[in-house]
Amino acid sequence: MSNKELENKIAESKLGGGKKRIDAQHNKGKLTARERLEILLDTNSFEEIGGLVTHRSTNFGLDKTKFLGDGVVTGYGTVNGRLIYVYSQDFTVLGGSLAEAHAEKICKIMELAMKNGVPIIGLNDSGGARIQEGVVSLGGYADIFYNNTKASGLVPQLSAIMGPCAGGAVYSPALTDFILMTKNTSYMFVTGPNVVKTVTNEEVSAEELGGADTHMIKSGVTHFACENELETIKNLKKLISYIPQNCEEIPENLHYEFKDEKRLKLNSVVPKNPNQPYEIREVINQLSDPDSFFEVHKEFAENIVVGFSRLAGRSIGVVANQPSVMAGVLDVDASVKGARFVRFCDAFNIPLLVLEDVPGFLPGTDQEWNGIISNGAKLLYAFCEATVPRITVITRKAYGGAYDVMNSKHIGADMNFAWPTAEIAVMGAKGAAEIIFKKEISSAKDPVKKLKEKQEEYATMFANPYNAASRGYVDEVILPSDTREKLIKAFKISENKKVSPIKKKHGNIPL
């Protein structure tokens, strides 16, 4: 082949599926899988691998006509300066349908991603399987699931999806640490509309059954919905801002001036009322560097705040109980979410900050029925084996078992600070007084009266503080507005911090 055919064979293969079906592309508000790639990586960065290959079945008329690369456009580039391994499937090429070459492709750059420790980001539009091929289609589908999972916690796993994702192309994203999703373009179920019609008698549209707001708000399968296809590119790149290169590496940690780090706002953001809600991101807003909070799973579960931020340009991963949206108690929802981020971040080196207001479990049948016992042991599971550097704020309530799983000192916490609003205790001092006092209360000439005097007691006695400082629970109990300055020093002196890991092939977390 001559120097000017492989021009042209190469030229040929950066077209796509022809000008027309990328003018369709354009239509929907979408951009092409070439296009996603100019956005995403710096300038001039990419190198493609296996631009000239193409699929090799030659039933059901593919024999017909070749198209160079076979539906995904596969290589490297650098984001921010940052190596990454990157697969962008291709929509106007037979519907980016997934067989044999295309998913080998993908196989390609997660096996290099892998051997150099680099982070993989998959660029996903597809309609599926390529029923032409058959089997070959799902044996390529069950490749890319087994070299997921082979990298996850090995190297950062980021997934976004720019179109259609059904059936068994679920799988492979739902596999990785991150999916991000484009809103009104973009949609991911294992089952279609038809299908759930024909089975259940359910009418229902794709972007009900799996758009972007579903799986933000209520199922919890994206991490983050967007507006459009550039925010979740600028989204994509915040995110990799945060992460190592692999599970060897520290996040980097940028420059930061030191100045007068005392935050005195935060001195009156607990209300005096304990039943009173407030706003935990004002917290986090208050102790992070300058808009840096960068918050995952946002409108899933939101009676827990999770999220990347950096504190004296160190990137840290957040826990938060949220008293705003059910008074912060921890629910099935609350549990699973926060375990993800915690294990996400143990995985890569990425210290943990937990914010605690919790007043328990949530009650309730839907909650028992629905298994709030083995999904809460989940967040206890994911604290209790972190190795990371893990530091507790308690802010206000910390009642029950959920004072012990909110990455109590009990557990493993490197150090645990709280502020005088602190209530710790097995429960709130209204209840404890009702059942420690009962006979006393029910005898008493004004049992209202009798009531409140001893919820006052037992208030005094143990919804404070100083008798778990005293016995060494909390480290110190500080102002608020020195938590900046206390968290600083106490990630400072951890980020050393070795654990010998027990000789085992892995634990059985509760599933």
The other form holds:
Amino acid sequence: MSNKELENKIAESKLGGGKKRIDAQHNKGKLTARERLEILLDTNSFEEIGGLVTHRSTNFGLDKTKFLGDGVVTGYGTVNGRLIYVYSQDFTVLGGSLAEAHAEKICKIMELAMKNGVPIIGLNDSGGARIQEGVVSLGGYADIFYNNTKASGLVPQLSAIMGPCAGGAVYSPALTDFILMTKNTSYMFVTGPNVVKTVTNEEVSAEELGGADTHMIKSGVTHFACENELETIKNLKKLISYIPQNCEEIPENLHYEFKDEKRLKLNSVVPKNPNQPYEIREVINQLSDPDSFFEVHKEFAENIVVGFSRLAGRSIGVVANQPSVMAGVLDVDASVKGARFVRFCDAFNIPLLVLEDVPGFLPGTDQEWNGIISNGAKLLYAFCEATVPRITVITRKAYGGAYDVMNSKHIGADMNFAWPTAEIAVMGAKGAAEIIFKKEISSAKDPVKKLKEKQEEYATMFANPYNAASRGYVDEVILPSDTREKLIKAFKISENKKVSPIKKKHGNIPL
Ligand code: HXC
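Other form of same protein, the form predicted together with hexanoyl-coenzyme A (HXC), not the form predicted alone:
Every component of the complex follows; first up is the chain already shown.
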């Protein structure tokens, strides 16, 4: 082949399914596979791998048209200077459908990413298994799932859903660390609206069944629901900035000039009335470097807030009870959300900051029947297992089992601070007094007065941090305004933390 012929072939490979299909893609408000890569990667950094690969099947007319690249653009490039392996499915070629060669290309870059310790980003936009190719398409998916699982915990894997992602195809993103979806143009479901109608007689649109909002608010399948594709790509880039290349590296530390690190506003953030809510994001923002808090799973299980942040330039993971939603109680969804985030941070050497204001686990039949026991245990297990530096600040309530679960000293936290407003007890003073002084209260002349008296007695004993501090369960009671300084120092001294793993095959997290 002459140089000219090669140049023509390369140009052809960049055309995807042709102008008509590209226009159709744009008309739906979507970018093409290559346009997405151009926005994601640093200018001229993309190196394509397998651009001349074609499908091998000749069934159902596939012998007549061959598209170079087989519906997926694969290769590597840099995002803000960081090396990334990437695949981008091309909906203009046979609907981005996945078959033998398409899957082989994805597996090849996954294997390279694993060997070289580099993150993988997948941009998904596909009609699913290529119907004409039959079982090889299913086999191709399984090969990808197998690689996703091998790569899990080894290199970060991020999935952006930019179009359809249906049937078994959903399980590759589900096996990765983070999913980002674009509102109105992407959807994920195991069975689409037509099958749903046939099987359950429910009428539901694709957007309602598996759009970005559904998976952000209802199912928690997606970690980000973005307004449009540009926002999705922007969030991918931001996400990658907090995480390291692989499990043996630490995230990049940004340069930070120390200034006055006192945050006086924190002294008045917790209301005087212990039952009054406040916004935990205010605390997170005060403690973090300016504009550095990047929230994950924002609209799912809002009673817990998780996300990445920076503290004096260092990337950290934040897990915080949210007193302004259901008083920050732990329920099934909040436990699973927290556990998943803790495990990601632990796998990739991102230290953890826990802000605790939790009245306990949510009571009730709904929670019990939906397995608050095993789901709550996931969060407990995730914290117990985590070996990254982990620090807790108790801002207010630390009650019952939730005190233990939320990164207590007893389960391996490195430093535990409490604000003077902390209340650390088996339960709230009123409930406690009603149980342990039941007889005394009911036989009193004025039971209401007696209850109040006993409640105060219990509160004086436990609704403070000093009892826990006297036992060393809390390392220091600190002024809220000093918290940022204390955290910067505490994370600094923990940066060389080493924990020898216990020799076993793997633990058995209560899934
Ligand atoms: C082959 C496909 C295809 C597929 C789409 N196309 N999906 N070709 N295999 N799975 C082709 C179409 O024939 C069409 O080709 C082009 O892609 C664009 O498709 P349209 O239907 O015109 O686009 P649109 O109206 O936007 O609809 C998109 C769609 C629809 C909703 C994704 O195409 C669709 O329902 N496709 C089938 C989805 C599906 O059932 N997939 C299998 C899921 S099961 P032309 O030449 O006309 O442009 C599965 C199992 C995986 O994936 C199991 C793993 C374990």
